Structures are given as structure tokens and as C-alpha cells.
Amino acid sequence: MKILVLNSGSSSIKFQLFNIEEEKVLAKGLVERIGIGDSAIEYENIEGKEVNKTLDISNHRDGIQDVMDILLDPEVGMLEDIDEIYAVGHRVVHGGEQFAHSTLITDEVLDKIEDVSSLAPLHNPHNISGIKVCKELLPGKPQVGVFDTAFHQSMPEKAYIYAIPYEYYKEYEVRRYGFHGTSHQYVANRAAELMGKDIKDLKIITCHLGNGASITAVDKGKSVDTSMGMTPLEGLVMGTRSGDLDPAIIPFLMEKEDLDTEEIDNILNKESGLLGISGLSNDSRDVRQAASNGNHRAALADQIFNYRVRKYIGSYMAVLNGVDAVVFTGGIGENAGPVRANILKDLNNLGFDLDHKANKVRGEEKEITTDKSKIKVFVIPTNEELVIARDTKRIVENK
């Protein structure tokens, strides 16, 4: 059984194809820079063989079907028909309060999609381009939508409602969304079959650093709190975007620099973060070069991501009355040892006990705490994309 994964974004789409009884990604690939020009598809397969080339790919129907003519291609494809298609799972940024899980998309729940899209607007109506492309290229082939938010709609009411006007939640469902939750399911199921335990008798804090970063307390195998918020804007200090800040600094900024809301949008989300702090990058591996050269604003923007998420860990720690395990993943999670160890310094008296030499891991599963630790600390890669192809699976088989 084969199932298709598409993230489609603004200008790229990511797909991977899997043999789902073997849970084996056959072929998996990227198409970017769509409609911007230099267009470009990269292409991997199971077998090693590789493709990267250029294409003029003008709008997401062109990139998907560039996606099924590669997975057909008869050098380097994974299909001889594209019927072995058995369905097609989706990434979607944003469900709302209508979807707290993966759901099989009919015309009326795309429908809902598209409602809810103002509180993603950068994100949902390119995910719902990639649906809408699927259903005219692979018709009568089942599709599933695979929420970001899905995972969070666990979280209590006290978690999520913001201290401002009631009646702007009832009217505008302005609250605490949460993000990246494929990831913190994949990674808290995965830590508890690392320990051997039932995720039910587990308190958990899955760490999702990347470019976007997020933390989220899980207890019982259930999202009770997560960083992020309405937004992706909310939480961490990130690669380009605020986290934190007082909301007087918006109006602030806006009379002093005469900016608009679009502008000051702008820079919230996409000058701020290690971006704006260090005036260099906002990666990481960049930041923390230009730190140990002796630039003192790289390395303030390295302390104080540090810093935020040590402060999340402990927050969280109190939201779950204390922690089993501690998971770091996402680019910088899953790679980084020294930010791994700047994040925990100094919590040995709330029971974290760090194996520096298991902690110069990269990219693998691995406990990197000490045998006399009383918390478990794990990296571990995440997989959205199998998360999304098993949800694919399990709905379509139950419809």
C-alpha cells in the first residue's frame, strides 16, 4: 500500500511516498521556489538515485504534477501507475477549534478548512492548493488532512484562553491554538516506547527547536500546554520571529517608526528572533560561530534562546508537577549538543543529570542523561511525515 505525504508551502512542496505496511519511505523529495523563477525539484529514492534539476514551475498544480511525472519516471520512479496510489495524507497548518484530529477531507470539511484560514493565512491556502491539485489530478483517490493543531486540542480551557475581552474568543476564536504538533505527538509516544513505558503513566516535555520553535507539556500522552499560541508568533525567541514580548512595545514601535499593521507584522515575524538580536543570520549554526569569533550580539541572541527555553522547561515542569523525560528535536534539537547543554546547565537540583559524551550526538534516537539522572533526556529525530502517512492509513482503511 502506497500513500503519497505533501506539505505544500508558499513556494515549495515536500513529499515523501511510503510503503505503508513497511512503513518505508520509497522516494521522497522537494519542489521549490514555485512560481518565483529558478524553479527547482530535488529527488530522492529508496535505490540512491537522485535527481536535482530545474524546471519552470509556475503555481503548485505544475509542482504536483512535476511530483507524480518524477514518482513515474521509468529511470528513477517509484510507480509504474499512479493508481498504486492508495491515498494521499496532508500537512495543514491550522484546524481551529473544528478539527482535534486527522480527518478525511470531503467537500464540506474543506469547506471548514478554508473558513478557518484566517488564522493561518500564510499557511492554510497554499495547504489547501495541494488538496484541491490532488483532487483534480488523482481523482476518487481518498485524501486526509493532518492537522498542526490537532495534537493541542487537548489543552484545558485555563491553558488556552487569553486574559482579554471574552467575547473576542466567542466571536473571533482569538485563544491558544499551538503548533508543530505532529512533531510533539511523534517524539512523546516514541520517548515512552524508548522507556518501556505506557505514555498514560508519563509526564513528558517534547522541545521542538528548529527555525520555528515550540515546547509543550504532555501528560498522559495529551497536550496540556504548548508555547506557541494564536500564532506561531508566541513562545521561543526563533530563527526570524519575536516569541515573548509585551504587546504595548506593537503600539509603541508603531507611532515612533509611523510603521502599519503590515509592517510591523513584518517585523515581528520576519526581522526579530536571533535575526534581529545578533543583525547576522537567523540560524543558529550561524549565530553561534559568529559567537565563539568574540561577537558579543550573536551571543546574546544564543543566551537568550537558551535562556527562554530553559525558562519554558521549568514552567512546564510546574504545569505537570514535575517530569519523566525531556525530548529535544527539530533541526537544532536534534543536532546541536552544545545548545542541548546550555538549555540544561544548572538544573542538576531539579534532577537533570547530563552525559556530556552521549550529548555530542546529531540526527540520532539517544537518551543522553546519566544512569543516576532522575528525568530521562532524549533526542530524537521527528517524522511528521510517517505521523501523517499512519493517520492516512488508519482513516481511510475505517471510512
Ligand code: ADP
Contents of the next structure:
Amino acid sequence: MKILVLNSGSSSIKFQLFNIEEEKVLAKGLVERIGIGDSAIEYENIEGKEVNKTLDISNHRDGIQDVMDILLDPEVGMLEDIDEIYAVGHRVVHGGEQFAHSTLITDEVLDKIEDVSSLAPLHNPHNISGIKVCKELLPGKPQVGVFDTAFHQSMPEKAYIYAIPYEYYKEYEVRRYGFHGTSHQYVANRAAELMGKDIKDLKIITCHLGNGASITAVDKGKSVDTSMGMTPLEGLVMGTRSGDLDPAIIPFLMEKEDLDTEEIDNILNKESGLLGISGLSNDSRDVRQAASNGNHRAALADQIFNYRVRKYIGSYMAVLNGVDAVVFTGGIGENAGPVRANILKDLNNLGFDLDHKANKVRGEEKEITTDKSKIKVFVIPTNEELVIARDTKRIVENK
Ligand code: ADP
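Please supply the corresponding structure for the form predicted together with the named molecule (the preceding block corresponds to the form predicted on its own).
Below is the entire complex, every chain and molecule, led by the chain shown above.
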């Protein structure tokens, strides 16, 4: 049974074709620079055959058509007939309060996804356009939406209501939603499996540290708090996002620099974080390299990033009344041993005992604490596409 997973962004479409019974990726790739010139498709199939070519791709329809064409290509494709695709799973960024679970996409569901788009105007419209194109190119094929926010819908009110006039929640749905839910859910479940325990008996803190970064407190398998908020801007320091800051800084800077709302939004989302502090790069590798060459602002960016994660781990230990396991995932969490070591440095009093040799691991599942560590720490590469493919199969089979 073949399932196509699509992640349609503003100018890119990531795709993976799964044989879902065996949970194998038959082919995967990326369509880039849609509508902005020099568009390209990168593709690799399970036999290692690769294609990298530039194409004229002006919109999502062209992009998804190119994905279908390459999957059907007699040389490198993995399909003989488009009907071999059993269903399509889509990543959808914002499900608002409407979607606490992955859902079969009907016309009514599509309307609801459009309704919540005002909460994620930079993301949802592109996800919706991917869904609409698939309806057109693969008529009658079941499609499933998997929401980044869904896993966090289990948060209690006290974790998701902001301390501003309650009317704004009622009127505009201003509240914490949280993101990266598919990733947090996947790595929390894998941690329980690696521990040989039922997730219902565990308290887990999951740290998704990539260019976007968030951290979640998972109690008995459910998200009870998470660092991203109504938008992905809140919480940890990220590649270009500020994360938490005093909200009074916003009107202060707007007045001082004569900024409008779009400009301040841009500064906080695209010019802050590691890039803003270091003045060099949003990429944590570049920042740490510059820090090791003696660049003070780069060193500071690295320290502030790590310190923020450490503070959140401490606060979520209080939320959960202790923790059994901490998980690191995402590009930084999976690969950067020194960042993990720095975050957990000298936390023996809290019950962490890092195994520095094991912590050298990159990009593979591993426990990185010693046998005497009260709290276990794992590196677990995330796999959001697999969760989307699994959910798609389950939902279509039970429809
Ligand atoms: P996104 O949030 O865009 O999915 P990723 O999860 O790919 O981002 O994470 C990107 C970050 O991961 C970058 O800051 C990069 O420096 C870091 N990273 C990726 N690979 C490595 C690596 N091999 N070693 C250290 N850091 C890495």
C-alpha cells in the first residue's frame, strides 16, 4: 500500500512516497523555489537513483504535477500507475481548536481549515493549496490532514490561556496552540518504546531543536504544556526567531525605530534569535564555529540558546513534578553533542548524569546518560513523515 506524504510550504513542497506496510520510504524529494525563479526538483528513490534538475515551476499545481511525473518516470520513478497511490497525507500547520486529531479531508473539513487560516496566514494557505491541487490531480483519492497543533490540544486551560483580557480568547481565539506536535508525539512514544515502558506511566520532556525550536511537557503520553504559543514565535531562541521576550519591547521599538506591525513582526521572526544576537548566521553550526574562533556575540548566541532550553527543562520538571526522560530531536538536538552537553551541564542535583562518550552520537537513536542517571536522556531523530503516513493509512482504512 503506497501513501504519498506532502508538506506544502510557501515556496517548497517536500514529498515522500511510503510503502506503509513495511514502513519503507520508496522515494523522497523536494521541489524548491516555486514561483520565485530558478525552481528545482531534488529526488532520490530507494535504489539510490537521484535526480536534480531545474524546472519552470510557477505554482503548487505545477510543483505537484512534477512530483507525480517523477514518481511515474520509467527510469527513476516508483509507480507504474498513479492509481497505485492509496491515499495522500498532508502536513497542515494550524488546526486551531477545531482539530485535536488527524482527519480525513472532506469539503467541510477543508472549509474549517480555511477558517483557522487567519491564525497561520504564512503557512495554512500553502497547505490548503497542496490539498486542492491533489483533489484536482488525483480525483477521488482519499486525503488526510495531520496538524502540527493537534497533539497540544490536550493542554489544560491554565497552560493555554494568556493573562490578557479573556475576551480576546473568545473573540479572536488568542491562546497557546503549540507546534511541532507530530514530532513531539513521535519522539515521546519512541522514548517509551526504548525504555520498554507504557507511555501512560511516564513523564517526558521533548526538545525539538532545529531552525525552529520548541519544547513540550508530556504527561502519560499527552502534551500538557509547550513553549510555542499562538504562533511559532514564542518560547526558545531559534535560528531567526526571538522566542520569549518582554512584550513591552514591541511598542518601545516600534516607536523608537518608527516601525509598522509588519516590520516589527519581520524583525522578531526573521532577524532575531541566533542570527540577531550573533549578527552572523541563523545556523547553529556557523554560530558555534565563530564562537570557537573567539567571536563574543556568537558565543553569547550559543549560550543564550542553551540557557533558554535549560530554563524550560527546569520549569517543565516543576510542571510534571519530576521527569523520567528528556529527548533531544531536530537538526540541532539530533546532531550537536556540545549543545546537549551544555544544556545539561552540572545538573547532577536534578538527577542527570550525562555519558559524554555516548553523547558524541549524531543522527541516530541513543541513550546518552549513564546507568546511574536517575533521569534518562535520549537522542531520537524525528520522523514526522512516518507519523503522517501511519495516520493516513489508519484513518483511510477506518473511514
Ligand atoms: P528546520 O527547523 O528548518 O527543520 P532542522 O531541524 O533541519 O531545521 O535544523 C537546522 C539546524 O540544525 C541548524 O541550526 C543546523 O546548524 C543544525 N544542524 C543540522 N545538521 C547538523 C550537524 N550535523 N551538526 C550540528 N548541527 C546541525
